[in-house]
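Taking the form predicted alone, here's one chain by itself in structure tokens.
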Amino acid sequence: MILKLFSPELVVILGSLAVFTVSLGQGRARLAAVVTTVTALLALALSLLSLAWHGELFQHALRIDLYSQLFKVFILLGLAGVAIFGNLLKDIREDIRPEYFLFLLLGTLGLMILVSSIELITLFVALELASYALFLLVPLRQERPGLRIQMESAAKYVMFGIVATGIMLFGMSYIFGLTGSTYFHDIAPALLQRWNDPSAIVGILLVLGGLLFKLAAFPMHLWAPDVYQGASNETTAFIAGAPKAAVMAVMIRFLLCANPSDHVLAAVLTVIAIASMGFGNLAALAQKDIKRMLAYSSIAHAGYVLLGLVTLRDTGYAAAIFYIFGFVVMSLAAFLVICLVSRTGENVLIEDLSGLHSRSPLAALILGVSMFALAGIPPFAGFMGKFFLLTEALRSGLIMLVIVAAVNTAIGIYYYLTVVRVMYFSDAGDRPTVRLGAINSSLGLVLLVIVVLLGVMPSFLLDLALAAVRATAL
């Protein structure tokens, strides 16, 4: 029974060991890519099969249920996508590509354990496993003459990560001091009984403050633009999606321990949401590098997701889960095209997408749909995600927050549609044709179908997310 419940993680562990063995030889980068892709797809299939499984492992430190397995599907979809379209790793030296895939798998393993953790020490260890693996991925980018931006990015990523970890641990110490336990099933009722004690609110806020680092939300957002720009395209594609889904799972677990009628917590989250949306969207307007633009836009999307958390209600959390899954898929679709347009792994400027509709109609369609979806234009996933979040915020009486979010959505439409304009209405010049290949074309079409289905038939995932939140709150 234990092996069955832990089977997705076991597959990733075995895949990591296999890639480690492969890395001991020379000239095995292609084999490492194949092993990683197979591992990701198999673990994804097992996570889908395990949505109905339920149980606890390792002295009740991990819980396997609909909530944890749903987030594992999000994470493994991100891994599978990056492993498929990033298998060539154009900007990673061939001799270290197996190690790159090893760290990618280990980071995924940490995220998978993180979303199942219902005990603080286990949660912290899982978060650190994921963090250190991601820290190592950033500087693996190949150096270019006179430019070592990946080293600067890695240093900033590590330093901000250390600060975030310290803040989170300080908050955990408050929670443990108040409740006398590291288990969520003990923490939740104990915190509710002592919620009038200011240290309870401080503890939750400090933990959330540390977790905001992974979400790239204000004020823990400063690392995102430099890391997005400095890391390889494939690394950025992974960092942009999977860790955000995992940290959303953890944030909701902590918020389920809070008093839903508390105005202080809601007010702080509201300020963070407004600051994230405003800063992210305004800064994105001035960007020329598309990865840097997506970095600032991800800060804005962190603000949108927080709209669901501000409500402190299960329906709001479900809307946030819906939105974060849509964001993972939309980001994957965008980075698929970015990785393919980049000939040698260099960063892609928005102007480099000129005439993409004539150089590769399918690539232009994939990136165009992802931009429309990220902008929140119907009938795509981004529109329904924003609609659900704004609806929940309105039901909670947060009218001013809804107005601010709507204004920011309008700002975001401008820079997203700028990319579409360049692709379809600018001359390609002497820029080369972009070839997707059968596998990447199939992946792109699958992502497009998901983005459209989430926009026209959203109820299935939303109901599933709501059932997951209510089950884990029991």
Second form
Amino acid sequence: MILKLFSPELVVILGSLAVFTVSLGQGRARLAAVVTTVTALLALALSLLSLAWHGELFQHALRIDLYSQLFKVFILLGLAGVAIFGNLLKDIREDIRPEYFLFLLLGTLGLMILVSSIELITLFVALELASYALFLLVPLRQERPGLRIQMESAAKYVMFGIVATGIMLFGMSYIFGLTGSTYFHDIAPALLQRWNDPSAIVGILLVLGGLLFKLAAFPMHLWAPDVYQGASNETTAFIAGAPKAAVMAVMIRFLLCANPSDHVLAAVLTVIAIASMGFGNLAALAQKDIKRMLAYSSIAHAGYVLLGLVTLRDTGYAAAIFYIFGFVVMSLAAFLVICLVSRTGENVLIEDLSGLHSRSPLAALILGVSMFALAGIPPFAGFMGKFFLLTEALRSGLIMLVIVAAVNTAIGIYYYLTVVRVMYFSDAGDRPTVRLGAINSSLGLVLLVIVVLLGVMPSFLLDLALAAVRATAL
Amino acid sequence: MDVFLFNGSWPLLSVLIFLPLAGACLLPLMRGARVAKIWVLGVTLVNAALSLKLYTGFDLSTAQYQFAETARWIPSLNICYTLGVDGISLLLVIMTTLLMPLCVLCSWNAIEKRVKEFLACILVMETSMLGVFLSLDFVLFYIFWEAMLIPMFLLIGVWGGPRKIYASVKFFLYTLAGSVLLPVAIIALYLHSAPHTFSIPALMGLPLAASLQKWLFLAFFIGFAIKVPMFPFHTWLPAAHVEAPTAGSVLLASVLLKMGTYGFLRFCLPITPLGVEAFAPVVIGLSIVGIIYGGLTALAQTDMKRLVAYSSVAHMGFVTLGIFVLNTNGVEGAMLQMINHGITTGALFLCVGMIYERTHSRELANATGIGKVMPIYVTALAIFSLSSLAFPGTNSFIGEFLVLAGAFTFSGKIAALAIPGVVLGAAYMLRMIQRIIWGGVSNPGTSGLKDLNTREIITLAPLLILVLWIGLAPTAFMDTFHASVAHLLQQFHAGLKL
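Next up, the form predicted in complex with the partner chain. The previous block was the form predicted alone.
Every component of the complex follows; first up is the chain already shown.
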């Protein structure tokens, strides 16, 4: 029974062990890539199967239910995507490529355990497992002559990350002090009883503060642009998606322990949401490097997601889950194209995409759709997600927040449109054609189909997300 | 009375909307540009023929939404896939489907690069435009309303003129910025209905507070006024019209602009009557400014496309004037004028496009004196121009007359202010015809021009017939919307008393 419930994680553990073994030899980068891809696909398939499973493992430290398994699907989709389109690791030194895959798998494992954790210590260990693996991926990038940008990014990522972790631990100590337990089962009722004590809100806010770092929400966003830019394209592709979904799962877990009618919590989150959207969108307008632009845009998206969390209701959380899944898929699609346009793994400027339409019509289509989807234009996932978020926020009476979010959509469209404009309206010049290959083309098409399906048939995932939140809130 | 009439035995409206999309999806299978063009022409013709079934099967005596279809779509938010057509949307739908084959024909030789993508954009446009007119659920409506921006953006940006990038980005940003508050208004309506619903008919006549109605009206108004476009939100229009390829200009002028006025009729009047009443003087004022401003600016243009574009501002001013005088003559005149403007201005853009294909210039000065070499062309151009200036016997005369009659009922002063617009219309149109037909006969650049070929005559002929048909016997057209307009005004007045 334990083996069955734990099987997605187990597959990833076995996969990492296999990659570790592979990494002991020389010149086995391809083999490591294949093992990683197979592991990711196998775990993804298992996690899809596991949606119906439920149970608790390891002295009630992990909980397997629809909620945790749904998030594992998101995470493993992110891993599988990166393992497929990023398997060349163009910008990682050949002899350390197997290690790269090892850290990637370990990071994923951390995230998977994280979304299942219902005990504070386990949660913390899982988060650290994920964080340290991801910290290590950033500096693995090859050094460019006279430019050690990857080291700068890695240092920033680690420093900010550690501070955020400290803040979170501090918050957890408040929660433990108030409730006398590290188990969510006990924390939730105990915290509600003592909600009048200001330290309850302080504790929750400090924990959320640490988590907002991973989500790259204002004011914990400072690392994002530099890390996105400095890390190799594949690393950024992974960091941009799966960890954000996992962290949101944990945030919702903590918010489920909070008093749903609390005004202070809602007010703080509202301010963070508004600041994230405004800052992210305005800063993105000025970017030339597409990864940097996507970093700022992800700050804005973190703000949008908070719209669902601010409501402190299950329907709002469901909308946020829908949105974050759409976001994971849309960014994967965007990074797929970025990884393939970049010939030697160098960063891609927006102007490097000139005439992409004639260099590779499919790549332009994939990136174009993901840009329109991120901008929130129907009939794509981003629109439906935003629509649900706006509906839930307005249901909670947050009219100002909703208007700010709506206006931000209009600001955001400009920089997304710039990418489309460059791809379709500019001349290719002497830029080479881009070959996607059969596997990447099919992956891109699958992502496109998901983006469109979420936009026109959103009901399935939305209902699933709501059921998931309700299943875990018990 | 049930608001829906399920009088279709099969989902005609869904077929109308999604047939073009299916056609676009099959486009990659077509080998060669010529086959693709024939395929798309076939798809649009079939769709046009199908839309005529709407007319023959339409029950003129009722204001219900006919050929209705409804299905649960997103049950957790009570969002439904609801379609239906009534007197307000019927003619707009038929006009849209009839114009599509003409857009394909007029692009037959004009579009040389990326032909398949161009045709795909045209078909996707058709799907989203029809979706806007036929949706009876707010979410569905908004999806079509916004989705349309993408193909139009590409049409202008890829196949447009020299300043296409500026024009396409301006078009996209302007129209998108206008409609960002629309979903907020839609959600607010949803939350004020009980049980919560996005169904447009169910939201009509809700007893909402006057202040809320005013805010909702403003949110709607900004979106719709930019689409119309009303002065002072019109600045995207000349740029987009001038740079768009001919088919794009036709779609913009004939269909896209109507979505704004359709929005006023479909949403503002029945849902926010108190807002309409409060802001009607402002809207009427802007309409009159638009009529005069559009006319004066058109008079000063040397570029034919710009001239027609500014004349659109003036003509759409008449439409909004007719709607917001809020009586039967005004609204019916506005309804008819929406169709008339679609036909006439669409035709004028086609005519300008034909000259452009020959001389690669849209300057009036380069097209002078072609009456001798292109007699068929100038005859058609003259008739469309006369229609544009509302000459008796043409379609626009009936529409403009009704609008002015409605305005007189509302207030003699208002109508008197709009009259100079009619005179200006005559001035700029006659100036254009005079230059083109008789001006500078010795113009060397125009002496070798060929007159219209069969394809071009076929493109213009249906519009020519409609101009005269509506002008001489408008009853058949006006009968379609009597019941709906009466019902709409009754809803509006009932809403004022709530």
